[in-house]
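Just one chain follows, in the form predicted alone, and it is written as structure tokens.
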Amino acid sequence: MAAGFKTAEPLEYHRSFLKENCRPDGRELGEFRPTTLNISSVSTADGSALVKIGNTTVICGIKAELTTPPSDAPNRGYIVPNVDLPPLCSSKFRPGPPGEQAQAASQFIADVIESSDLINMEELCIEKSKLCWVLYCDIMCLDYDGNLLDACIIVLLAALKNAQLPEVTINKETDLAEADIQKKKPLKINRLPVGSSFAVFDDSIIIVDPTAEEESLSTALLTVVTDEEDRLCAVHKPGGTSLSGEKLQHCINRAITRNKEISKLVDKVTESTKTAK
């Protein structure tokens, strides 16, 4: 009775939970599913990482390269995210070019990286306007169930702080670059950003780390990224129905909370890596 309900009226059905402060897979509205974090997933990558948050699984690898400094940045390298959505993550995703989705995720990505100071980009630079480092971060979900921009923030700095990058000099007299892949030295990690979504029911309604299905009944969605010092980096909330000064406030309290809890969990796993070496 109770599945054929859900299937006939899935709004209904979730505004009967809702109505006694819960959700149908028993969360409290502000409850986060279960987090959890591996790093070094990928041998072949510089840094990597997999989060999975609920049934949501994302993964991570940063490809290291060395180019020449863009023209209006001869001091800075430079970091190039890409959000990937394939059909094996999820029927809602076809075959092809990058949809809307993926191409909204991987332009937030990047703006989180720039608003947050993530990393100082001149550190990037080997040689000014000769050669610096570009990040190539790739991002795949695996396994999609809604919150993909959580699990991407969380991933992309999980893989930062994993990756290192060998030691690189340009030989006088040759004036080509020389790395030293025996001297590798870690990415120094100025931030530690960390997004919160919520998504909101009959304008009223604020739920945090929405499931696909409640990303989809919901009237809109908000994702508000702070930094450990509680300032915020971001807020991204692509239309739906506007929010009260009162209800973002009460948002962003949430995802400060949720910064401090993802911030020890990337650190215990990243500590226990070094003590496992």
The other form holds:
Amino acid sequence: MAAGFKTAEPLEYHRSFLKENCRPDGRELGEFRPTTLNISSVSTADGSALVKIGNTTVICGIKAELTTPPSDAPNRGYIVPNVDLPPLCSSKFRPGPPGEQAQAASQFIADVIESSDLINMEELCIEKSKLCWVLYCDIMCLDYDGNLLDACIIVLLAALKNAQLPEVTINKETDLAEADIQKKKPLKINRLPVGSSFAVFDDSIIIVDPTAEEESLSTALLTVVTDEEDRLCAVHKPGGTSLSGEKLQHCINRAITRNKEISKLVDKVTESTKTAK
Amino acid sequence: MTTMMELDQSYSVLREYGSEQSLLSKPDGSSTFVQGDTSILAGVYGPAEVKVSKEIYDRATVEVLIQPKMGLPGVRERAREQCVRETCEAALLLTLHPRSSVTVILQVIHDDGSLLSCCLNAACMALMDAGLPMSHLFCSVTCAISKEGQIIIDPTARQEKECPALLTFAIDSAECNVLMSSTTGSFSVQELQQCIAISQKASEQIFQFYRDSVKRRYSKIK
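Having seen the form predicted alone, could you give me the form predicted together with its partner chain?
First the chain shown before, then all remaining chains and molecules of the complex.
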């Protein structure tokens, strides 16, 4: 009987749960789904990670390549993030060129990397105007159940922490670059940006970590990215119904607590791989 | 002359803005919006036919296209399109036109900072010109936070480049709340609240401008 009600009137079905301050999957309004993290899953990549927030599964692989730095920034390397939403992850996405959601997510991740000063780009430069690293970060969603942006940020952060780049020297005689695969150094990560996504229902109720169903029924979506010093790196609300100042503040506070939870998780996983080696 | 004005510019004042409506004959609604030197031309088609793959059974489908001044639209334009589209969807009464489409096309004429704000303002004026039913109007303001922590409103391209943080907000006319927020750079929670307060205050000026331009336009019709 509940399944019939859910299909016929999905909004009413969700409202009946929200009235009791809970959600169909049993969570509280402010509760995140269990998050699991796995690193070094892809052996052919220079760094990789896999994250699952509930059912949402996102994998990231980092490939480092050598290239000449751009002429307007000759002493910096660069990072190229790309978010891919293949038809595998959800029936919403059709095969073909990336849709608006994938492109907007890629731009959002690029903005977060720059806003949070995640990696010092000068460190990626090997020789000014001649040689630098470019990190291609391919983020692919394997299972879409809402809250894509949070998962992308976590998986990118974990993959970058896991990445090891070989030492590169330029042979003065041949003027060619030589990479020493035996000597590998990890990247220096300055900040730990963590995102928290919220969905607004009926202009008044705010729920944390929406599933795909909740996202489609919500009237607005908000993602807040904070770093470990409680500074905001992004407040991304692409539209939808308006949000008052105090509700926004409430979301920011929740995002700050979430930052601490995820930082602990990422540190635990990085430490465990170090001890395993 | 222009350099003198830049030096004297008070940082909590919007640049000179202006708008013109109904300049194009083919679109159902059109407008230009100029903020300082930034200029956007907007055209609206709707309610019109929609492709079966994109139709929604109980509401209109909103499509936004942002054409940059040079080159083809890229990932950056897609992200801006998402912001403009969702803001328009919240303001328009879409359930009045099921299985129809509303297309907003924005052409960048010149970009001198505050581009997303100018796009949203131009879109709102064009939607008004097309006569599409809306539950409230919206306007947008950009704030930049300089290295010294000073908040500059409606920054020019040069100011945007120098400032570590840039925040764009869309404010609604009914309750003066934040409809859309897009930020780059890092900032503290206090700076965010200050920028929101400044944007809400500046939005009152822009809403008054909307009212005046509509009054002026319809008082001419006999």
